[in-house]
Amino acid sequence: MIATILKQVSFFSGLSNTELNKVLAIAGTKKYSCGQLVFAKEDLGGNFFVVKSGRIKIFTTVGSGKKKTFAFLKKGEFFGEMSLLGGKTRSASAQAAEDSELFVIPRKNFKRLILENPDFTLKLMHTLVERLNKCDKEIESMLFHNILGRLADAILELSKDKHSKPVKMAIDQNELAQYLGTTRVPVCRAINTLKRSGVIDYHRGELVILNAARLRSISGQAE
């Protein structure tokens, strides 16, 4: 079972079951409640992360609160890894955003896996060049996209792994603020105008996709 959870984890999905066996060896595994910290930002980095249930916010703080939010993580992936890998301090803050648990590969098995093994090496580059593109993209979207078109375009990225006809999500105005690394208000003014337009519903923190179509337009994402 757990060897199956480390399968679906693409820089683990190439290793054979005697190389796995040494990842399970070498992880432990840690449950997490609904709001408590992995980690906090400038914290010592001493532990690879990957998870094995529930769902991981990585966000950061600016100024006097302020919060931006990078990614939802879900079962199967992973985070840590930066901190591990040259930086000393963690870069950002991770947090159960529901209950929660990982697998956690300390600092020194986490090197003999690099050493060791060629394929997870490449698969752990391609994973971050993933997350490099994301960021350039929000850079970009930032710089040149209006806040419903970024809006538009955080809703389907949030809802990609949802299969439900129509597509629905549990998430609050607040968190859609610092996805985008906004305030409450101009969130819940683009939100208004996209239910307006038939384009979504949104009542008490469940958002549902109408027209998801008309919703990658306005993002500029191509059909």
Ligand code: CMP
Given for the second form:
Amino acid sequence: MIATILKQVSFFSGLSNTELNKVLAIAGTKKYSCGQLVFAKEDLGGNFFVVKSGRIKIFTTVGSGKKKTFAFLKKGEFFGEMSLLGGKTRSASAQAAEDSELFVIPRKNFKRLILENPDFTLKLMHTLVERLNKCDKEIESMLFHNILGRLADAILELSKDKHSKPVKMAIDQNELAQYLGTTRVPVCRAINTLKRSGVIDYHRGELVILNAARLRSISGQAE
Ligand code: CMP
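Provide the structure of the form predicted together with this ligand, given the form predicted alone shown above.
All chains and molecules follow, beginning with the one already shown.
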């Protein structure tokens, strides 16, 4: 029963039954309600997590409350590996962005999984490379794009798993501002510019992409 659930979680889906059984033997689960902190930046790292359901926000807070969202992680994605592999303390905070359930694997068992299961380790490395790529692109975007291009980039990134036509997503302006590491006012202005040019619609926290090709072009991505 739990094995069937684990198989549905993409991070575990490629593992053999033997490997899956090893994970089963060591993973617990824990529920978090929307808004609840899983851990805070600088906490000592103790566990590795995989999202079983819901959505987890990874973010950092700087100085007097400035926030930067690094990622929203959904079913099948993992977090908490950095402090277990490298630095001892958490590099960012993790918070449930909606009611969520997590697989929890303690440090000692996580290290054993890495050493004994090459498929697991390869999957982990593959995802870390993807995240590094995304960070490089974000640095490029911050240095060379204006707020409009960065907003277009963020909308495309945050909506990449939405398959409705037209693409719709629920996100408020504060969340968008935190994702871009800026404040609400410039984001509000940029949203209005995109609205006026018919690229998106945005009303009461619901964003609709009306012209995806134009959005990609504003973000600097090839059409
Ligand atoms: P750790 O440092 O243990 O705790 C915070 C976690 O956030 C970190 O491990 C990673 O799993 C995750 N994390 C940090 N930066 C990013 C990022 N840019 N994208 C996705 N996840 C991240």
